[in-house]
Amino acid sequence: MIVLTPLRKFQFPVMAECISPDVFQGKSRDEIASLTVYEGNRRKKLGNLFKIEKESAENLKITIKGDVNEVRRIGSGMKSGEIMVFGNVGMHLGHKMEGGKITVHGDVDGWAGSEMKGGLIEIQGNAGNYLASPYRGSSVGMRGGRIVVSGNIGTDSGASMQKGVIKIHGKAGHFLGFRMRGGVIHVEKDVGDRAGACMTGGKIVVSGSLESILPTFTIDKMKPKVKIDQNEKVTGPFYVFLGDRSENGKGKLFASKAANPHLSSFEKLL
């Protein structure tokens, strides 16, 4: 196990892709001391930032004690192995990430899990904006892998998902699920406006209350379970919504009935 804890609070941005449990594997403590990083434009030692110790070869741990909030893309493209951060942690966490566990005891900032292939992440904290989602200009958005976390996430999350399951326990902000092509999103509280936008395929579970549903979309059926994944399901019942249907959409927007009694008007149309 590789225990590293930062040496100062840092005021600038930290570009630190190579800490990851792929890049540590079979380097001594020197060798992952040298390895590059970036704060600000200045290119620095990864020891220069951190203080290393390396207390086991046995497995492919990864453990950060302290806030890095100004450090991204920690477990960028990690394919195996566990990172485990007491503190809170910057942008781009498990960016392109295809294997593996990170598991964070604070809150994430923006596009945690962006192009995400398979892995777990969990986040004991808040996440902020674009969680599972593509950066600027790109559809590439989650393709396998899950995602969970504890408190609250911020807007555009889950865009452009094509697989793989993200589990909410707090509250989600507008846009969920923009663009959404398939996978699971399920949030146990409030989820705000514009659920869905543009989706064709997929399915958001919402337990608790839904701000508005779009016109493009339509009430298909009530449902009274709903189910996650293999080991999952959500009872409810739940009123079932097909869309976008402005993009001649398959997408599946489940809202809770007990949740949403502003919702009641569609019942007739069933």
Partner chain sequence: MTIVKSVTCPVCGCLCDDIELVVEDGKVEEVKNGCAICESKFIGYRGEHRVLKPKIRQNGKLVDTTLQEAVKKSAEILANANYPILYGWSSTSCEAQRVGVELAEEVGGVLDNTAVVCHGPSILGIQEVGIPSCTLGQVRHRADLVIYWGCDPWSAHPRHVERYTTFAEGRFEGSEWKGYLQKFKAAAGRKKIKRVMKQAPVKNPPSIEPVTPSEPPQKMKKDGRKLIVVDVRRTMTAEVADYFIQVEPNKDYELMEALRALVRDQELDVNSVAGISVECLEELVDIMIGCNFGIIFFGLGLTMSAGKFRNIDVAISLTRDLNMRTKFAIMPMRGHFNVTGSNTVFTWQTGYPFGVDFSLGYPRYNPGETTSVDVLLRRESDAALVIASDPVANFPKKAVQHLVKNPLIVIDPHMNATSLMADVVFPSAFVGIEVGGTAYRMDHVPLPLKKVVDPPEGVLSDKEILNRILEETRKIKLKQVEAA
Second form
Amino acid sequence: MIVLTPLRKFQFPVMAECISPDVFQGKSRDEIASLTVYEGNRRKKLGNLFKIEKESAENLKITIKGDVNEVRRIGSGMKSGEIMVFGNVGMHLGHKMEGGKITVHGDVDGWAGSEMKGGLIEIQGNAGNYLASPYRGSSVGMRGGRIVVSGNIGTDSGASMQKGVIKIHGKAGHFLGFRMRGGVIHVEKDVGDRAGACMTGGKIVVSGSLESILPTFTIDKMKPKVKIDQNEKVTGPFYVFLGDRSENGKGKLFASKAANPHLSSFEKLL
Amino acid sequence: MTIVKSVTCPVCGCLCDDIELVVEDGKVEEVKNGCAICESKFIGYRGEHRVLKPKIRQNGKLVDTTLQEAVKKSAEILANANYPILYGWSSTSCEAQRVGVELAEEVGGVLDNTAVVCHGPSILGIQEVGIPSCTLGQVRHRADLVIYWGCDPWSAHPRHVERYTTFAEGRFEGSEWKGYLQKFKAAAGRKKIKRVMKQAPVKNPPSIEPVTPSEPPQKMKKDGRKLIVVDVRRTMTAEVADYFIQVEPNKDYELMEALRALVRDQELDVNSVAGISVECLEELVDIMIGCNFGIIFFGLGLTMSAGKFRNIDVAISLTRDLNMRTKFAIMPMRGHFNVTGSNTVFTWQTGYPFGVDFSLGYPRYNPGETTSVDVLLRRESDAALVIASDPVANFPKKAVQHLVKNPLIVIDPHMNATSLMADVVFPSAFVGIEVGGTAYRMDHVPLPLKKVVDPPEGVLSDKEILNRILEETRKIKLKQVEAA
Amino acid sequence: MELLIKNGFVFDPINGINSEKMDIAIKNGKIVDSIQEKNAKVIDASGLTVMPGGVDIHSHIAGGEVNAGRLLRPEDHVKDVERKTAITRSGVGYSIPSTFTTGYRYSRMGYTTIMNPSMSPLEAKHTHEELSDIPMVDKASYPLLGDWWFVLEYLQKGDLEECARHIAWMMETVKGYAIKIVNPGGLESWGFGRNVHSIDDRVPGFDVTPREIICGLCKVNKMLNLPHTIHLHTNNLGVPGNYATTLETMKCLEDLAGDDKPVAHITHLQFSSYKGRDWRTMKSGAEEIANYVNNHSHLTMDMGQVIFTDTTTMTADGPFQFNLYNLTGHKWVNHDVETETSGGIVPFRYRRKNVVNATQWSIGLELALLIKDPWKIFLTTDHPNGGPFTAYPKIIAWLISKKARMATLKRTHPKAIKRSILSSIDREMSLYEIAVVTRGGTSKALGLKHKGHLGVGADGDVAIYDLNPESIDLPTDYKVVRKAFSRAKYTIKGGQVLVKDGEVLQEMYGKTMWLNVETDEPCRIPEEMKTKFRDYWTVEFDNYPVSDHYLRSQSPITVKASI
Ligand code: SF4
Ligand SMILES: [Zn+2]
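The form predicted in complex with its partner chain is what I want next, because the block you gave corresponds to the form predicted alone; please supply it.
Everything in the complex follows now, all chains and molecules, and the chain you saw is the first one.
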């Protein structure tokens, strides 16, 4: 196991895609310490920024102790192993992740799990905007794997999602699941405006209240329960909406009946 | 006395290039063809308090210094910075912007322009879905339906309607100015009355404006060009429109989505959207589909209302859908005269239009991460160069706090709020008046800017100042490399 | 500076030199007979292949359209970046590289002259600003003139002379090099969302047909004695069954070929050679086209080869791009330019496992191989439409090696093999023929007297590749060939070594070439123009021309017109 402790608080963005079990694998402490990172516009070595301790022979587990808010791209492209962070993490955590596990005991910044294909990201705190969403101009969203957030998430999350599961125990901001094509997003608490805009497939399940529903969604039926994945079903009852009709879409938006009395007017259309 | 013709107006994105100036004794004495804003720029700029010498902060005070000193100090600031911001660019020439990119690259900084606080969302929207658009002349010659959405050209782009759209004379469509002129006058009169009423201590002034029509008026069935305005409030442009649609604040997204569904012949479950009845929307969709060439111009009312770049995404998507039924285009109403130019220059040199981060030695782009406001809000930068803009007046307070906390260089013809907080200030020549160059109109048509009078002695152009800073920075960087 | 390239195997098709071991001497930027070795920098080229610098006849590298493509595709750039070095500027690729990167990448492949084939006159300043920011190569641009209202109006009147004078004025005004015609009549129709579907359709609002535009401008081109022919993107491009339109277009130009010289260049021919009724039945029409071309001598062409990759399509052909958008549902940019032209952009991924894409890939190669005379058809991808120019070495490998072609063909959609006759073609090009299709032939077709060859007086533009023609067997060692052409051993421009071993040694800005066409009668155009200008455009007459300010370094070519 490798333990990284930041030597100071970073002011400038630190690009550290090298912090990944696949990269550390088979390297000595010194080799790890001399991996390249950028701090602002200066090229540095990982050892310049972190105290690096090697606690066992294998490097498949990485522990980061302390806040690394400015450190970006941790676990980028990771395929196996585990990263544990005790503190807050910067952007692009687990970007293009394919396997393994990342656990954060703290908050994460934007674009966590972007272009993710597999593996598990668990966030004990809150997540920023664009969770599991593509970068500018791209339509490559989450294509597999699982993201679990105990707290709240920001806006524009799960855009262009194709596959996989995102589970949020807290609240979600607006434009959840924009242009979603597949996969499942489950939010236990409240969800902001325009959830499911332009979605053509997949499921968004809202157990809390849904701020509003787009006029281009149409009520389909009521359902007592909905399946999230192999192991989990959540109980409603739920209003089931289909949309987004502006894209001739066939996505499903589930909204809890109990938490959404303002949607009861749709019942008469059933 | 000399008359200079075909001058390009360096004010707004309309970039009218038919301005005639009468110049006497090195001063612009008369402006022809321009609108009021244009006139006040060419004549009024002289009245401003003009700083003629570079300034530098010493013991907390800005004091005059030499050009060499100011250049040296700036170069030191930039060369030693770990994450500098180079911001502004929208009101200077492409020639200066080209040097700016080189400087940003040299110092590994974040290069950003004012789009970040105006039409940045439009660009993000375009990057999601593209944009069916055209040059303004195409609108003038062909458009029989013009929609202004969330913008008020009457006040912000005064000659837009007259030169490029409804009032312009085109090959296939004529001008509608005669019919509208009456309305303009009447509307102006009403506004005036309203203003007077407001000032007068009368309680509950009588309503003088009709409310939003619930269905399109008869004149939408007329021949010739039609003008529709969609906005949250009744703007001056709305007053003259054939049809004004008042959208509930922050509900543009819903409205556009509903229109899209209707264009695709889908049924809606609701009776009204954004405060407008579905029947009314259906009529609107019929008008849109029925035109030969339609265009939507949109402004900050759309880019800055809730939804931001998703609003543009949906507006463009609506335009895309409409192209299945007829010919339709869409265009952002860009504000500063050369904001389009700076997006253009940045893009050809770096691949990206704004928010370009050179810290890794190559261009990187991720608005939200690499955009100046976000960098400042996260307090990451350690220096800044601001050119031809005034972020202290426009940025969120927290961003400003971080901006002024670190070394700050300002290049601007004016002394503005930002330069007052700066550590180095360069007065520069007015682009398009005292120095020539190139600017890009809102539809990407490049136009030459003219030098019509000389700048005050010793005052250099943005391009020259940047070149000197770049040269000096290179020297310092070279020394740093040698030392390492 | 003097430079002596010793002992290389020289391929200089224009001068008939085929793999001869000889020295090339350069003095003051030009090829000379000989120089004194002791005064010169010497490059030992023994065991290496020496060719004139590459000349690309059709590659979209600059201008409004290209830049709109760049802006549209941040996701294309992130996967391919170029770091700043002590010598070079930073930039991005992939399919639409930023300007500096474009120059370096061409130079690394041994190219020294690039023709930017599409420029809307109104936005010509933009094109030239970008061209000025493309280092390492000489360049020129073709203004889009086929749907310009003045052309349509004068052709309608039948006044060819006046039309010619306007074109001459335009060349000088926007600093252009050749007459570019794109989907003639279709672009004007697209102004109201329509298109033309045959060369005899009427253009709405104007009493002319595409046939009249093509023939008219071809005659005008002759009257003006322009160095290149008209440069034509045919009607119905990218539509199944369009090979018939292409043949008709070729036929309608037959009569205009007086002497044996070509009168038109049909560009990215691959996109115009489809048989079939629709995309389901689409197959190759290359054989028919090649048969025709083999029996006629009035045309030159370029391939428009497709590469299996993610790229960005961009043409002035608005209606074609719209159809492509309908087909794919991708992002779509449309940009119509008042009184002149239109344009569109759609990102596109050509897939091996898509039968249509695989057939398109076959057609490009079929055309290049079935057309017997390499002086007629040149290597292009219509960058970035068929794929980025950086794929040229791959195409070279396919052209010289059946093994290479079959290796790729086998990995494509199984049905594709039956939709073309590519698998039955045994022809394998020689290095000499490669030199024709990448420099000699293009330069000749363009009428560039000082480019594309190594005769005395030519520009000192030379490419040296790490290939020993004596020891290599091209068809089997195609991978070696591919590598050699992607990283030039040396690229020399104007006698300066710019690239060594695929690395840029120095940055240098080439010249922009343009035509200064002199007509007999003093030009009355400006007067007439001035009166009409405000009616036609939304800019002032004085602000329309591309002044010298927009060209970093220029090389005007004076042409004497016969009017
Ligand atoms: S509309 Fe804009 S560009 Fe035109 S004159 Fe007025 S301020 Fe200048
Ligand atoms: Zn082309």
